[in-house]
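Below sits a lone chain in structure tokens, taken as the form predicted on its own.
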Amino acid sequence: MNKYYDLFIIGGGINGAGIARDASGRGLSVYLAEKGKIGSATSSWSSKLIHGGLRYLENYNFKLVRESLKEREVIINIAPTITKTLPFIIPYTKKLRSKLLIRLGLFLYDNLGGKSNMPKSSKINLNKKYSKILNQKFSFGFQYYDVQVDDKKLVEMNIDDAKKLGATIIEDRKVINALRIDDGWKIILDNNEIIKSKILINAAGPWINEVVNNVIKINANKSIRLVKGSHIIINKLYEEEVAFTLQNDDNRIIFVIPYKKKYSLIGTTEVDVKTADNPSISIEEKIYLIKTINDHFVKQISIEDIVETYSGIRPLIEDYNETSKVTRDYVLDLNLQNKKSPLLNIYGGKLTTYRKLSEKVMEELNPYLPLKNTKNWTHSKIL
């Protein structure tokens, strides 16, 4: 007789992995299917940062920044082996954001998350400290702190814990059909295996609406904008263990981050695309990132200096009520049929807030679950 699961999760990125870990730790039976390898898509194509999102303050997204800063503290504590605190330098240029705006932003960034062990931000004399790295036109700037993470490893550690807690995790297995039945779901995999589950969670990331429309065969409630972010990797631009947050003329932010001891990681871009499949960097993106570096640093680089590139797709939720406003936050879209057979579609989300998102998923689904274990636990249990 086939086992009947409490939760079936489509997608083994950071959100799916976090939910599988959290749910398994509450005594629920979990089945997760990933069409490729665990953490091999969007979740390993990030800038590899656990951060509050300093630039989100400009859009007055204080709630998301606050939650992200609180989660930054939690993730440092539960994943100490794969996280590292780094100083970030913002070279000041008067033609872009004002000194007052940057100081106000950094004050909020220091304090919005509540009590923190992170060093506070400060003004810094760049000519004294980084004159051999940065162009002379940048005489002063600001320093703040954020956290670097091994993003793929973070996914894998959540999956490993979920397995230890009893979850079934399957890679290279695509869901081809999902049908509502009286008290749950019948899920058909591409090897014709049939799994039955009380609840279905769609955590397919940029493929979310593809799954909604073509696999579950209902109309998607939310529109998403697929945005490609590309990074280039070059041999170390400088020796110091410090990152830079560069302000571009188009108001975008580009990070330069020490990477794997020998390299510098530079990104990211923002390009709208039609599909999430097989993203790759364009020549225009390479030129854009190289120009940003050459506008700021003493050492000049060219396309020949690029050692490696990667591109990822971010699924951003579009809210047409506010002139195509796009948020970095997440939305949990619960779909029921006659108050039965719950389907939860997870739109958006960031690496930083995956654990909190998982807790909110459990809270949202609690009325439909066989266990009433509402106690949150992942904030204190080391991965």
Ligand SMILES: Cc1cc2nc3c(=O)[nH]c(=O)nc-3n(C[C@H](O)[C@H](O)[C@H](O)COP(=O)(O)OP(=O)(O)OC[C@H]3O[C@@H](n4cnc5c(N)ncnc54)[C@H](O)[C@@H]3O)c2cc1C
The other form holds:
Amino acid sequence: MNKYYDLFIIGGGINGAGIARDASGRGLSVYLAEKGKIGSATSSWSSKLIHGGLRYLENYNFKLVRESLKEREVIINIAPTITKTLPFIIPYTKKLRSKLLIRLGLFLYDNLGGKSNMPKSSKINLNKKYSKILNQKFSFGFQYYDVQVDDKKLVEMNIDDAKKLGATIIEDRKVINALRIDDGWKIILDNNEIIKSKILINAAGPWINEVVNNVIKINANKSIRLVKGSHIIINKLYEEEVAFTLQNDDNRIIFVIPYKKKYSLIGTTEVDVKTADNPSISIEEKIYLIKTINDHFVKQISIEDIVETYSGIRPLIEDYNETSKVTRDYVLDLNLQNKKSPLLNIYGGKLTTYRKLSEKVMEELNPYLPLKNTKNWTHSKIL
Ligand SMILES: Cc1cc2nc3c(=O)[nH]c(=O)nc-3n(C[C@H](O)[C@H](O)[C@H](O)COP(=O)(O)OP(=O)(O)OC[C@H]3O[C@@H](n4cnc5c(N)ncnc54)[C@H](O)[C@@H]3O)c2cc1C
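Could I see the form predicted together with the named molecule next, after the form predicted on its own?
What follows is the entire complex, opening with the chain shown before.
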């Protein structure tokens, strides 16, 4: 007789991988199917930061920033080989956010996450230290710290652990159909293989509503906005191991981050799109990022300096309170039929919060599972 899994996970991005690891470590039987390669979609197209999200404070999203800052501490400890703490510099400009606002934001950023080994933020003289790099008009700025991560590796490490803990992980297998049966799910893969499971988790990232509508064939009750974010990579703009948080005239933030020893990673843009498939940078986005660099740095660049680009799609959930506002937070949407056959749709999220999200998934599913180990464990176990 075919095996009846406890959990079937659609999608091998950071969220699917984190859930697979957490659940397998609790003694659950897990099957994860990924239509491409593990971690090859949104989770490797990010800005590669484990960060609290300083700019979310402007939207009063204190809960998300607090959770993210706490998670930053955890991820540094459980993934020391793929994380690196970096100083970030915000050049001050009179035209945009006031000194007071930035100081207040950084004070919260230093303290919201509780106890931390991260150095505290400070005001710095830019003329003294970065006069050869930054445009003379920036005489001072503010320095704070965040963490750079190898995002794809983070997914792969979670998957490796999940496999060691007994999970079945399949690449290059698209889930094409999922049907509710008596007390669970019948899942059909694109090679016609059938897998049965008690619970179905939809961790398809920006394809979430496509899976809800076309694979599970129920009505999606959450509205998401697909927002493309693009990065450009150029030969490094400067030698120092420091990142810059640039404030643009349109109030958006652009990061310049040292990347793979030889390069600078610059991003991101925000452009609404209709599909999550094959995202790529437009000429307008390239020009926007180049202009931001040229407005801030001594060295001037042009399109010819771009070595590589990549784009990813954020599936942003419309905020419940303000429809015009979207949040970077995540929502777990539990769907039952006659109190049976649970489906958990995972909306939104960040790399930074994947581990906490996975714990919350376990908590949410607890009533429907024969959990052998309900104790949270991933915060203290090195990947
Ligand atoms: C431009 C950009 C920058 C970002 N920067 C940061 C950052 O610096 N820090 C941070 O914390 N977060 C960042 N994020 C957010 C973060 O990258 C995402 O929240 C996270 O990667 C989403 O992971 P996921 O597992 O939900 O989605 P994905 O990584 O997209 O994984 C979903 C997977 O599901 C698979 N799938 C879809 N349909 C099917 C199907 N039918 N069958 C099988 N498999 C299927 C897909 O192939 C895909 O691999 C950024 C996002 C973007 C777009």
